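The chain that follows stands alone, in the form predicted on its own, written as structure tokens.
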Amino acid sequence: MRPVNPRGAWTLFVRETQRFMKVKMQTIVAPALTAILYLLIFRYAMGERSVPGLDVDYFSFLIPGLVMMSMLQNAFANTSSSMIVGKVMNVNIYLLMAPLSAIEVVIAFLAAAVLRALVVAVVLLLVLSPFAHLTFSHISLILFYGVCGSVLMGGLGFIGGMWSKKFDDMALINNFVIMPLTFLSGVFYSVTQLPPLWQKINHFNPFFYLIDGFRYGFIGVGDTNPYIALWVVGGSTFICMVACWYLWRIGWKLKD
């Protein structure tokens, strides 16, 4: 059993952190940008409109499913792309090699991805904020589901980037898996306007109680009850967390 090293996680997280900063542009900017585009053009083309079944207007129901969607999508980015550039560069087997133990090594990764969709969360919610109403009804939900949507997506980067062998296989998992099961979960609309049938299959979708349970934290109505969702959230962060611990323990996929 190899001893604490908390000096060398601290070393790999300010690694990680440091390569997603000195491309602020691509990992920061873009992600707000493209949120605002998204802001305007459904602004011209929603109006004024509430959103069916729940009393709150459309721009204050959208921002909060905006800023989650990034979250997710730059969460899982920052693990994926530092485990298959580290695969494809043939310097992942040097950190198999390094004094840290796997715990360490995934505290590091996951905690990275989490600094990373926070900054961006932050970015968007100073840029869109003013365009709505946002009352921030139950900060400790935002928190809680930030914070394991983002540990839940860089898990699933971290393991997504150990079974890829090149970039399109990166891109297939996230142009195929990732990106539609985020559009589908109800970031631009209430499932509730979905037939029976699609509603149904989307509660099977983990991102809708993520978006979900976030966006009641700002505006305090949603899909669901977030409370009984946090165990569904909870149960798959850690069993996220206990997979990526094992599969880098066993150097899975690594040693090809």
Contents of the next structure:
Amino acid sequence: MRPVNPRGAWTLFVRETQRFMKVKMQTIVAPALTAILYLLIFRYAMGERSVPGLDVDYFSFLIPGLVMMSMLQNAFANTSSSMIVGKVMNVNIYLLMAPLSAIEVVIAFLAAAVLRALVVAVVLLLVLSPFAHLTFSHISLILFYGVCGSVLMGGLGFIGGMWSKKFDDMALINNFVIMPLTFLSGVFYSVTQLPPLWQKINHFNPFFYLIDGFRYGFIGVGDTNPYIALWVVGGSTFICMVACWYLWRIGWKLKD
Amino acid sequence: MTGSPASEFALQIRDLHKTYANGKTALQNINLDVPAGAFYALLGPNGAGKSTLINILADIVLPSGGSAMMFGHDVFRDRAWCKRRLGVVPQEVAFDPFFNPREVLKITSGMFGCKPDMAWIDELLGRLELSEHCEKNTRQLSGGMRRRLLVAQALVHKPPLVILDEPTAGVDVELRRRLWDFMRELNAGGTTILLTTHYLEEAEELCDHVTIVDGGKVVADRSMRELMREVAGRYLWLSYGEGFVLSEADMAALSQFQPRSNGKGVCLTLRHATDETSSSFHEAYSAAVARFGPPIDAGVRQEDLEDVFIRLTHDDDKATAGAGT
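Could you please show the structure of the form predicted in complex with its partner chain, as a counterpart to the form predicted on its own just displayed?
In what comes next, the whole complex appears, and the chain from above leads the way.
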């Protein structure tokens, strides 16, 4: 179906936005609290030391990583939870019955995921900024990685939600794919601190490029060339969006 | 959705079939013509394929083959056009736990491409007895209220074709009556209504045309009047008290009336009466009296839609209904 219903797409975007705004404590306040806890714990565990090889203090290193991690997790949560709740409560039939093209559905879902991620990012930066002297070396890179990362994760959440039949399936993806990939992506450490084999493995983790590129935008140094990461992230995001569009178009796991 | 399409038929379905991935065939080459402006009953036992048919039209289930036209537009090629003109009340309750009924209706309206018409939304909430509950979260609504909200969602974009898949399950008698009054009004205003229900007396009262499906096939497709006149049977029953026995000789003598006995009397099938002069009442009564003497009591019983439905969907001989396809 060609794009036919901009009002419908806008309504869907607003619906997806209202959905997370109605449970702000869970979607905005909770990630901020979690980030503060991480910060405090690692602050006292790591002390005043700077990050080996990067010559920045640990807080300045950690905060962009935490912000990006929260953005990624929230973008994923927004689409995946909406999709799985819609499936379990049978509300997704209204998405299927409405005169919305696949591209409109995908844009509305991903835009809402990006908005949630950006709201979380702004709140986290405001809450965490008193703990360190934050610099913004490359605003354009921060925005690029922030938005691309949110689109990518929103897209993966969209696909994961389509695949899941019940909440347990979604929890499986969250606990065994998303959490390990985000925690092992270099949020809390520089990959140069890892043994060579793990360093190599890290380069196959797309989250590593997202976190590293985003952080580079703040501190101006990173573990990998941010302009190579740019292509990896841009390409992955594009492929993910195309996959979302295609899978929705064929009604994958939605239409018998 | 205004600007109702100028076509003689709201729906024209040809050779629609559906076999699910598990190999189950739900529809076998269904043909259906729903005239624009009709109040149309689609009946059948559970698992007959009604919901599959509706879900294919609503784009929730993919067809295996066949075609469907809605107001002259190809449902499968011109999806967006058709979707804007179709409102479906799904059989399974669906509710969004994040919103209240008013929000749900605004969202549904917007998703169907309409600027939310608050006057219409308020009217829907009122007519479906949801005004008092319109600010409550849908989680707080009763089952009947949620079902009424589904009806409102199907109507919020003012579609010229409304399909109701068992909309009154779990709705009490009084509300059901008011819901049907509302549907009658919509129908009088030009909305085509296709209804499935297990309350057959309601279908008989409301609908002007009926299609009965069973096992994925159409077994009857008639106007309600024709069905009740030509397919619904009439019986003469004569009571002779306990211990009445119908011998083989009696059976043979009265064979033209297909006699049956319940041990208290005899029941004879009357010829379909196309007018008052063609009734076989007198022949049947006279034959029974000649054979068994005067009865203690007697009467004529007309099959209602429920009897016809049970007969057509349980009997082996389903051809009697003359499926119009």
